[in-house]
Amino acid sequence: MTLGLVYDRIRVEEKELIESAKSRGIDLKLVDTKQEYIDIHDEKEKLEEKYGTTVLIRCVSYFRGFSVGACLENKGIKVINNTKVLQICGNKLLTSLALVKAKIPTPKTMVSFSLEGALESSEKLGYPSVLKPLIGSWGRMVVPLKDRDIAKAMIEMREEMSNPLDKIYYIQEYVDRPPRDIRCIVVGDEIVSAIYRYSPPDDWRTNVARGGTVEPYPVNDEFEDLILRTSKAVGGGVLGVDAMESKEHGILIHEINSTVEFRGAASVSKCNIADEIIKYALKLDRR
């Protein structure tokens, strides 16, 4: 029985996972995907020698992590999170579709495929609205559309980009909320940490990577039920579930992260999040 950790950048979270495994005497196999290749004809046993019998996918790159996970899962190696979860959570549209199907409260969202369609979507949602990339993290390329002129300028700029994904327009209503959101770390069927993330003074986004600050969030039974139903809706595993406090609609789920960063949550959490993830991986490996 061996665990693997696949990465493309060693961040604080990966260091904590490595330290947690080391403290337990676990043979944690570390694989930098930028330095490796996979022969898809190799047998399971050969891949397990390098990657382990259960593998934590911790790549920053969505496409890199998903591709490695697919190669390993195809040979019967357990990956956390599994490729279905990686695919859904790595794509905001697929996430929204899963939430709507499971009747999870989420911001009103429209998707369109042309300049004209995107402008019409924005008009129907009303201004301000929010234009987001289908794939991306840390709030990059997330733009508030304050009026039609700004919407037209931003969409015209996206039309000139070479990536075909940039020409699929995922636009959400602008939610009237306090200058904060809620990040929950879910491991299996348990919320191991929940925090408020506050926007920095010069930004409306709450990402800790952009300077947001954190404090513990008091979880009640109703909130716990919502978060665990949300996790189940996308396939479960190790997830970061992000929620907003809408003044009109209450708690709304707006994003789910399948390679969750937990540096901010760890700074105020009563439990060791890395330990919880390693214990979960060991539990799956024994099945």
The other form holds:
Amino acid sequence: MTLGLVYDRIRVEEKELIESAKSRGIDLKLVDTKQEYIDIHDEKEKLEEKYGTTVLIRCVSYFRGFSVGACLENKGIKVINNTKVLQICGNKLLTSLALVKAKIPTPKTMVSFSLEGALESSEKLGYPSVLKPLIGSWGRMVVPLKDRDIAKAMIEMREEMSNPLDKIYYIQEYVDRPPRDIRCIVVGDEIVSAIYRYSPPDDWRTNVARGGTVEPYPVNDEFEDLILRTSKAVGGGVLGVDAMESKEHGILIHEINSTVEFRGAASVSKCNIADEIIKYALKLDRR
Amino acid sequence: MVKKALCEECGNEIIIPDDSLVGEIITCSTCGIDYELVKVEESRVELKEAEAVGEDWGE
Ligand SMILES: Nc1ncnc2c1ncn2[C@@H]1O[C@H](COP(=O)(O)OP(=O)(O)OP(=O)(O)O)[C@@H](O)[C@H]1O
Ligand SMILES: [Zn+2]
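The structure above corresponds to the form predicted on its own; please provide the structure of the form predicted in complex with the partner chain.
Everything in the complex follows now, all chains and molecules, and the chain you saw is the first one.
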């Protein structure tokens, strides 16, 4: 086999994946999407020469990763994660819809398409609530709406933005939870790591990218079952499932990442997460 | 030999760690500008200014 790693930036995670592939003696194709173009008419064999027979999509840019993945998949090359999964996980609304459909507990969420609709939905949800962008990560543009005035100001600001996606308002109940959430890394049908992420003292968000700290999370059978069902609900693969401990409703799933960053988890996990991902790719390649 | 490059912004000498890979981000320790490593050869290191964070960036 040849394994491909498609990227636009080498992070700690990509370095670890490269190292793991090397130590297994795998023929690894590294492709920087920024340096390339794809002829969408090329034969599978030609694309495989450059990209590998199975390809890990690791772009930080969601649209880039999704587009490359679609081109490769179109010719029958296996991509991890497949583009259906990338599409669902890259969009918070599609993620929530998949969770609701699969009856996975998730925070109460409303979507609206105008200032009026957004204000009405946040009144219904009650304050505080949380306004999130449909696309984007690391807690960017995720803002708590403390009261009607703030909600109005935030939504008016979004109305001014030029990206049409910014005018779709995804608003969620504010979940009363401890100052932490749970990040669970799933590879295939296995949880390879689960951690608590604590928010830094000056932020309410728990994203490691924002400087939060981590600690192992004790997985029990019920939690494992919920996480694996969640993974299945969005199509499976290599995923970062984020959960919150609602004081009222127990564990709620609020987000699933399809190009998961695992440096935080790796720092407190016994298993080698990068190597688990490489092993999964090998297994998929043989299928 | 230690690999170095000059920061275009502030002239600082940026040390490139030995295990750096092409595509990695190197931050100037003086002015904080991010560079992407474009080429690393025995004697030559090439940097370009890193892309700014896009709205669709993330996990
Ligand atoms: N409804 C909510 N109630 C309370 N806290 C929330 C809610 N939704 C998200 N958070 C917290 O806000 C932070 C960012 O949320 P979320 O994970 O949805 O954003 P993100 O940008 O997709 O981040 P990432 O992709 O890194 O997980 C997290 O710390 C999460 O625990
Ligand atoms: Zn500098």
